[in-house]
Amino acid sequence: MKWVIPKTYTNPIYPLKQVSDMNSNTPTKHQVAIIGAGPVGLTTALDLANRGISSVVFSKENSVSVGSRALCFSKKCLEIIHRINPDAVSRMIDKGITWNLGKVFYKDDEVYKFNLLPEEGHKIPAFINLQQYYFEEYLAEEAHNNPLIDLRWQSKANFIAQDEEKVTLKIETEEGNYNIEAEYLLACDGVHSPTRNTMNLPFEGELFEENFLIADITMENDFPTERWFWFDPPFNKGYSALLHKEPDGVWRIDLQLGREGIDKAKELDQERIKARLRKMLGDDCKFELEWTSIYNFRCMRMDSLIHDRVLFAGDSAHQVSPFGARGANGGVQDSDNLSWKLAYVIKGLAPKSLLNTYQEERSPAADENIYHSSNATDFISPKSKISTVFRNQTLDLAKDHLFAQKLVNSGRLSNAFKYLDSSLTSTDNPSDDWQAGLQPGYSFNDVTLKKHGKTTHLIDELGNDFTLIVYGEIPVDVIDLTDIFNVKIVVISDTQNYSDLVDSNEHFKNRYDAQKGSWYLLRPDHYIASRGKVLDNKRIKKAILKATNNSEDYSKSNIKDMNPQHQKDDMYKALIEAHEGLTEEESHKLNAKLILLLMDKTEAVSEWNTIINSAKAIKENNVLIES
């Protein structure tokens, strides 16, 4: 197959340097070997670089990710760049196209419009859309000037062996071949892992057949900056369409192909792309091709993240599908679980069995993103004549009803996930009455506030290792919580007599519900360990001890989830699955028996009236007819 290459971006070429490791008789040894240089590797590197650790970073290519490849980046992963690396997510900002804003299209009809980030106080957008080459290509630069961080371009590097001390590898390049030993090793090696295969471990999941075009292309338009997806377009009959922009006039163009009898090179021929094109954007349009090729996927995972000394993160770890934005974004969350844990245990800070608590909280999130996407391609590529009848009549009933639209699914877009069952997460004191919807296991929540006077985030103010915030005058005996670990105090009030940083629009106590005495003890993820309604440090000790795994409360939080989203799936898909291997009669039968156990539910006979004329009702050109 032949793929168009970007004209709009030139790849750096990075030289094979020569290291004092190649002539040395015996292994040279580092504290934290990755293989890979991708998003997760590097940011894993600049993350453990920040925490005092070392590292030597491996990529066999000579280069950055060729193609945009990734291309949207959630809120969460861009502030654990911004945690790491203020400058590198300022220029990815500053780069990427912003948005908040999507909207779905049944055929010719907009369904729903929404809003990823409709409140306000964030610094970081809900979402940017930046090519994969620019996203590596600013955390290379800031490993290159990383004294802690040994960056490798071409450089092969294979899992040799591992005993209680040590990994092995062999690194092979052109210029010779020689091993090096390290405390630990990361796989961040892609989907297709060499270490994952060298060492004879198991990615079982579901392989979709489906296939999808990728067209990015240049052209000069009035479009505005949203996401688009189209259900059922004219132009792509029977199949989806996805479109969204990039930088440098860039734009998205996934076109769904089909399951069968897709011949990949003849798909990818540049004439026959752009006739593709050309229906969707009309004949008028002038455009050129900027990167094609031509994808499906699997839902894969390993069973477990750790083995001994090699852990490993992202795509090596798990494959998703891409509707959702949930492989990139949720690899960088694995790098953030991971790096600060890995960190402590390396400078004792904190016993080995931390690291067994990357495998506990990333399984599940792992679990998440395939559910999701899993989700998300049922929706998207029904598999059935029934399925596709319930998913037509959703999108139908989705422009009158908002249950429907939340049934509707071209991808639950990527946000952080929630450590809610976690070893580390402490759960709250029975007699605190909490109103607002954050709580310990979910990641914080962005607000502005007033520094002198000025304007500030909260994210600005966040520290690199535990965070205690503190609503109002804090005693002096919390001061001592640095004996134990480093701690930064964070104090907001609403007024300039206790704090530097005030909360002059009341979002901190709204969001957080914050009393004077009130305290959120945050992870140096910034996940929330804890929190209390009245200052206790003997609380607030226990409290870090558990999220170190110093404690000997290794029970786990089992938080009830009292914002919990995308419940209606689950019902969703039980109705789906409900049909499956029925004839066409048997699922007429079920589905009149459904809607009769329903009418039982349903006291009111003004109700159910109402909810037939519902079923009843058609669009046409925008107007409700009922039929």
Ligand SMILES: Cc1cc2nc3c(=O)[nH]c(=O)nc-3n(C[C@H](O)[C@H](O)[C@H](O)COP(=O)(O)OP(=O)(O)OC[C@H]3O[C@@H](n4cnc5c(N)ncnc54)[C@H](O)[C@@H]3O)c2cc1C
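Throughout, rigid core stands for the largest set of C-alpha atoms superposing within 1.5 Å between the two forms. Numbering follows the first chain given and starts at 1. From a predicted model like this one, the values you see are computed outputs, not experimental measurements. Compared with the form predicted together with the named molecule:
- After superposition on the rigid core, displacement of the C-alpha of residue 604 between these two forms amounts to 2 Å or more.
- If you fit the rigid core between these two forms, you'll see the Cα of residue 29 move by less than 2 angstroms.
- Taking 2 Å as the criterion, residue 581 counts as shifted between these two forms: its C-alpha moves by at least this amount when the rigid core is aligned.
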The other form holds:
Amino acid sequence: MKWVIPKTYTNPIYPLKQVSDMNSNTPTKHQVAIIGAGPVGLTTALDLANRGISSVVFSKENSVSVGSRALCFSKKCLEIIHRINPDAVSRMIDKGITWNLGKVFYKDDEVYKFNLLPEEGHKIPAFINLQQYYFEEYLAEEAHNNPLIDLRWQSKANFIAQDEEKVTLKIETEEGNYNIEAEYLLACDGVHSPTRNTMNLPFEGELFEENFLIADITMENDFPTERWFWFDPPFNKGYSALLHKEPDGVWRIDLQLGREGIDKAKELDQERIKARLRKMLGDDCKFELEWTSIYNFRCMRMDSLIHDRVLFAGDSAHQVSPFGARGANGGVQDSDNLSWKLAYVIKGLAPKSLLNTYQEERSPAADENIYHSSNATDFISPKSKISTVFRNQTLDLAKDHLFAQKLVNSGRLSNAFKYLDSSLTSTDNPSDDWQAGLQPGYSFNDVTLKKHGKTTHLIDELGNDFTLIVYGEIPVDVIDLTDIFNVKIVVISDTQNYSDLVDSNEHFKNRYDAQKGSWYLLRPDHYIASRGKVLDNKRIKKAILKATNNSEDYSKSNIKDMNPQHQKDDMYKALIEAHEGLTEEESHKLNAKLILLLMDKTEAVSEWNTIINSAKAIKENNVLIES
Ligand SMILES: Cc1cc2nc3c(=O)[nH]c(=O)nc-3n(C[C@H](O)[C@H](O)[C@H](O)COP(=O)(O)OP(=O)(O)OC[C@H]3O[C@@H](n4cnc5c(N)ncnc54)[C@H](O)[C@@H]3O)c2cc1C
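Now the other one: the form predicted together with the named molecule, given that the block above is the form predicted on its own.
And the full complex, kicking off with our chain again.
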């Protein structure tokens, strides 16, 4: 239930795009279709595009999602966006409110405070607060400018069927309906997922009956940019409250209302909300309502995220309560895990079975998110008298005792899931005797380095495919498979002599337990696939094959040739072969048919005119006009 139009934000309106599919009798086949242009659908489209995979994205809306939705975006989520599009993440961080600190209160007293990022040297903060609509808008802008993404607003996509080769969708628009086909369908269509419903797939879990009032308000005050959470505060006795700063002078306030006898329409009365807020903020505080709503929360999930050619990601696959900020942050981690795997399968760099590891790795992540989110909701709103007694005793003890502080749960905040047991993760070599560092299965950890005397971060040096980080030694042998898998080799030295990148403050050495010759192999999603204390070409090759689910007898001949030059050569060869044995007249006819077909594949008139003009220019001047 929502009302009040936000005053600090005007959402963009995206038009319905004219596409040739609308007038085509036969459905166009796309590599990947994505339903949903929320945080997960947009991130996935951009990640796939970075990997050379085109997609068509459908949103039934004409804009981003306006209203009180995600606010807290985690370090891991922002690191993923940074990998995909550093400009977008810079905009998010510039616009957002950066915070690392939180405080927990019980009744009138501060119980304890926490720092989510006590370690220095990270480019990306522990969290930013940013309204979900900005997050989506920045990604949508990047998607609009990306030639590999065909983003279609005001287009409702309906799953029709799938077979061994394709998925068929029916697209409904105000100007008519049409069908399309895709090799893969990614259902990022949110918690009410029409795809999941049409396919009759269960979505099971727990419904929490507790009601929460969310009020986004504008006010001027000097509260610090910290997360403040109250249990049983004097202004909302018996319940909880949360205060958080947002950009544009907006503050998010969550007030727990209780379980039974809540008349939502009455609770949403503007004067009633203001009275509640005055109790919290004081009579002198001047504020205005920006957006208000009342929510109940559910923790639910699909059993399997993969149904042949249809893969589910984000809220369509699992839903959590907002405590812990695990919804969008978890969904973007799904996208991070899925995109490179799908790209590798489509490019022929990995067998189709690599996709099964999306289920293997993200299903436990969904469980973990639901576990923490349910526990937080239970702690915040205990369901029985005895659990209330335990909860309140814990809070009392937490003022003085660390053991009790650890039990207080106002939301365990989202962080990077660990793929420790994954079949893609190599185990450490026992003789390496690691004392510390990051185990295979962990996400990378950022550090500051010096590059040509200037400060840089490890995150800025990592590749979009595999990255091999080598410490203190330049690998002399060519590492096998580096060309096929486009492995980026990053050499970090402890002195200026080895490489451009210097571990001047020994962050890398200490955090990665590195010595001369130590190496870490990072997957395309920047998770550690393997590591070693001594450079070992065979182990690195084995780890790449394991991380891509390829067999150990894998060789270059197993894969489709993705070298763009080879592809062009092959296309040229096919063209010449098509003309072989034809008379001049037959050749002209074939060319005419080819051109008409190419025209059909070209969507914009302007693009077509540019091609014609380029061809004419070559004829007249023998010079190609670059367009
Ligand atoms: C009050 C509240 C606070 C929250 N706070 C946080 C937070 O701080 N941090 C956090 O990480 N998460 C938070 N969340 C959760 C977060 O909002 C969601 O997890 C996130 O939006 C999920 O993204 P998604 O892309 O999977 O789905 P959505 O954002 O729901 O996007 C799905 C899109 O698919 C479109 N769609 C659906 N059906 C079709 C169709 N047939 N054809 C075309 N398009 C279709 C929808 O219109 C929608 O645009 C919060 C949620 C709420 C309600």
